[in-house]
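As a starting point, one isolated chain is supplied in structure tokens, in the form predicted alone.
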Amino acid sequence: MTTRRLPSEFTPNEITALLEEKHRAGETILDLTETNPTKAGLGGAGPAELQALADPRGSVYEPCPKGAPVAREAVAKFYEERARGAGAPKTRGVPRIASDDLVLVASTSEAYAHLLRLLCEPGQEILVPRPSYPLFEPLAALEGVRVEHYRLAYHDRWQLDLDSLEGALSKCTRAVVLVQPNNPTGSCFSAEETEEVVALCVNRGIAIISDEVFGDFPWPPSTSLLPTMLGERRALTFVLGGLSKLCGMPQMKVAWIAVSGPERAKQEALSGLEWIADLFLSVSTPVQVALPALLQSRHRFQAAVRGRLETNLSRLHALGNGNHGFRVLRGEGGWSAVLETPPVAGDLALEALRKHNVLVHPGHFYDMAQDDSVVVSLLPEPGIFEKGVACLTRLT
């Protein structure tokens, strides 16, 4: 009775099945995949932020499809402060965004779904990077949209394989997705690579979707914000952000789409997104009213995260500098890192869980070409992270 847009079966993979078995047995797991800040001792919502949700204005329902003006103005102010470097790492040349060019949604996943509905007819396609987070295929399938991939190749740094991007383009391509920094590689495009992507999209009338949810988290010791497509004027461009990563508040369920590009195309896109958003009205009134206060809390949260990144990255680099055969692949930001692993008998991720109760993700979860790679989160508490990494060395 269900449609072909759903998976044909829901059997868990081998790692998930083993993890569930160990949980049922009451075993303690050293989880090096934890990216939920509220479970890693980093959640950004304190008493003051929770109190903001009790604002009496939140009891009045006056829906605005694009989001309440007070909320959109708060997001625009955040970007303006970011451009000026107020309370954030210094950056240059970040354009401003007007509140009228923003559309609020409940999550980045919903943002993608809205954009697929806006841009694609059934059977058309979007291009996404490989490797990347395994989110795009199921979201696209639910909208009847195809996903094609372009390649990120590792040669001392993750680089755009321009030939693969050009080869994946077709008359059905409606958007190219950029994730900066990429999850899980932590990589960003160089200025030259970005220019090549923009030129291709302008020449073919293709939109750009730039997922920048980790854009405020450069890897230490860097303090410069990471590349942004905010304000791109030549191609129709959608920049995604949200509270989940920016402020460590995934439970608040608010994100946004910032739209830029040629004026006519931008206004047409905003009208379409407003119509789509009006069908759902998914962002709650209390969180929109509280958004100015929630966004201001980001400074404390981000400082804590940067400290965690520095500690755990140092531990990974020490592992890579040892004699265990591991290597940390170079990245620029975000909450995850890729480890090139030494040859072992069997799947290292599966063996780590089976023998030492350490949970890491195998690279193939993210469509990595490298067979010997695992992905770890940089958010776990340092004690857990240290124990987990130490256990990995026993597998070599």
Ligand SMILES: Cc1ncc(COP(=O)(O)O)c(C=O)c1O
Contents of the next structure:
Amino acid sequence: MTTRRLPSEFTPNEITALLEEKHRAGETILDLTETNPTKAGLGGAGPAELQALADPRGSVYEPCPKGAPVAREAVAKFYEERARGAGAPKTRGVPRIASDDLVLVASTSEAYAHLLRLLCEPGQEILVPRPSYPLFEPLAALEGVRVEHYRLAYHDRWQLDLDSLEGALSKCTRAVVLVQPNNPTGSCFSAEETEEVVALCVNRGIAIISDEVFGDFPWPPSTSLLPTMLGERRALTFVLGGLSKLCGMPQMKVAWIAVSGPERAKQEALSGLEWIADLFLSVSTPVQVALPALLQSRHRFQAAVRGRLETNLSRLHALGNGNHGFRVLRGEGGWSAVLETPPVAGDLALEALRKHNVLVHPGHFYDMAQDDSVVVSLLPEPGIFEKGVACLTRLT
Ligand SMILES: Cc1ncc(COP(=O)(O)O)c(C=O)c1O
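The form predicted together with the ligand is what I want next, because the block you gave corresponds to the form predicted alone; please supply it.
Every component of the complex follows; first up is the chain already shown.
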């Protein structure tokens, strides 16, 4: 009865099945994969944000497919403030956007779905980085779009494998996805790598989708803003951001697409996105009215996350500097880190859960080429993180 765009089976993988078993048995898990800020003692909404959600303007329905002007202006102001803030001179591109060039959506995942509908005929392709976040395939499959990969290769830092990008391009390629900082590698492209991608896209009329949801989280001690494609004019460019990461409020369901590029292509894309968004009107009015206040709360949240990143990264580096055979791969920002692991009997992630109730993600969840890697979130409470990491050393 259902389509082939859905998975052929819904059986949980070995780790999820074991985790469920342990939960049923009432066992306590040291979860080093927690990236939900509202569960990690970070983020969430305080009294000011909750009060903003009760604004009486939220009781009136005046649908505005791209998002209410008050909400889009708040997002444009956020980018303006960020451009003027600490670290701004190191930002690449023109980090400003007009509110008319923004489209609000309920989540970045919805932004991807809208962009696939906007750009791709069924059977056409997008290119996504490998390793990266595992949601691209199912999102694309649901829209009847194919996913091809370009490689990020680790040589003291994650680098763009340009040959693999060129090799993956075809007549059917409609967009290249950049994730900066990438999840889970924490890596960004150098200015040269970005130029190479832009040149390829301009020459072939391919759009760029730049997922910058973790763009406000450079790894301490750096405070520099991370690279952004905001305002890129040479290629049709869509920059994605949202409250889920920026303010630690995934429950609010607000994200956005910032559109730039050659004027005609930009206007055509904006009209198309407005039409698509009009079919769903998925962002609630109260949250749009509250958006200026919600965005203000980012300062408090980001300061808290920065403290967390500092503590947990230094714990991880202590592990990497010890004699246990672990190595922390270099990254620049975001909420996750990749840990190269020493050889152990069996799968380290499975063994960690089985023997010590420590949950980490195996690298293959993110299409990591190396078998010997795990991914950890940098958000867990330091006490949990410390204990979990200590358990990992007992596996070697
Ligand atoms: C790189 C990246 N993009 C997008 C998302 C989804 O964010 P949202 O909650 O806005 O859908 C995630 C979620 O972890 C992510 O890692």
